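Coming up is one lone chain in structure tokens, specifically the form predicted on its own.
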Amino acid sequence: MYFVANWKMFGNLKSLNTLNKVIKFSKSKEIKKGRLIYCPPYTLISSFLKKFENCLIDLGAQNCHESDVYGSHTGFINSRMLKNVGANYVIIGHSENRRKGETDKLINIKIKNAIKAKLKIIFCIGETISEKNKGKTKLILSKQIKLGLKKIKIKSNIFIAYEPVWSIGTGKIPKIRELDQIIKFIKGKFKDKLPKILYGGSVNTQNINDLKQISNLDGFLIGGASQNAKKFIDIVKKTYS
């Protein structure tokens, strides 16, 4: 099981001290076969890398620019630069970025170049509450998968993170039976080697006991709760208890 901590726009150098408990936990038998991955802001990637030197916690970034070469893109960082500073993963297609204009076509380019940079991709898909209420969930997910992964043949380094937009930051999650069907639907879109499927959207210490019942899931993309070491550890522990 993969537990991806998306810190979003949170954290400073003092935040490094909060990782001590997680580092200690990562070296214990309690973690079982869990894999921890932190995706902090760009400003903290190098500091996190040094902090994780003597443990198995992996590191990722929250987005990247679509270009795979250096250029005049003030304020942006591409996948090659992320790989160079020690990131092994990158989140692409998060709804917060889609909402700001990130299109399926742009996401497709980012994924292709992230693969070239030898990064593992956490590819986010999900429907809005309006799309859900109109019964368009599967239609939207199919479109995002088809366009986002267009002309990408090898998908072994791609994780699909299903994040219903209406769930993120609201405390609401899909009904377990409904979520189970959606995960099966997503896996059914792939005829070759199945990508790993994560669930994201208000994952916390209260609902993890319900979410862990979904047998098809390979892990979780955790937002706000991952910023607190105790909550993040509790989510991992409860997944296996």
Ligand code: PEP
The other form holds:
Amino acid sequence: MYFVANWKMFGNLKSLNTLNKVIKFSKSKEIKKGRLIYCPPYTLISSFLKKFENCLIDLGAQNCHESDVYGSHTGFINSRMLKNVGANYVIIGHSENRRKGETDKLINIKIKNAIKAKLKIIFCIGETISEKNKGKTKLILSKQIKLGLKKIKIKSNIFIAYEPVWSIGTGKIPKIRELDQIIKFIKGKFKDKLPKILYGGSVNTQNINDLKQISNLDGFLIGGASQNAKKFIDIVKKTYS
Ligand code: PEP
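Moving on from the form predicted on its own, kindly provide the form predicted together with the named molecule as a structure.
After this comes the whole thing, all chains and molecules, with the earlier chain placed first.
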């Protein structure tokens, strides 16, 4: 199981101390088969990397520019630059960025170039509350998958993170039965090699006991709770208990 920590726009150099507990945990037997991946803000990637030098915790970024070459794009960072600094993963298509105008087409370009840069991609999809209420969840997910992964044949480096927009940061999660069906639905979109599927949206130390029951799930994308080392560790431990 993969446990991806999305720190969003939080954290500074002092936050590095909070990682000690997680590093210790990652070296213990308690981690079982859990794989930890931290996606801090760009400013902390190098410091996290140094901190994780002697452990198996992996590093990712939270977004990237769509271009695969250097260019005059003030304030942006592309996937090659992320790989160069030591990141192995990148989150693409997060709803917080889709909301700011990131289109499926742009997401598709970002994914293609991230693949070229040899990054693993955490590709976020999910419906809004109004889409859910109109019964459009499957339609939206199908569209996001189709357009986001257009003309991408090899999907072995792609993780799909199903993140219902209405669940992110709200404390609400889908009903387990519904979630189970949606995960099956997403897997059904891929005939041959199935991508790994994560669930994200208000995962916490309580609801993990229910969420871990979903069959066919390969892990979790964790926002708020991942900034607290104890909570993050607890989520991993409970997944295996
Ligand atoms: C996220 O933003 O990817 C996320 C899962 O956030 P949270 O866990 O805080 O809902």
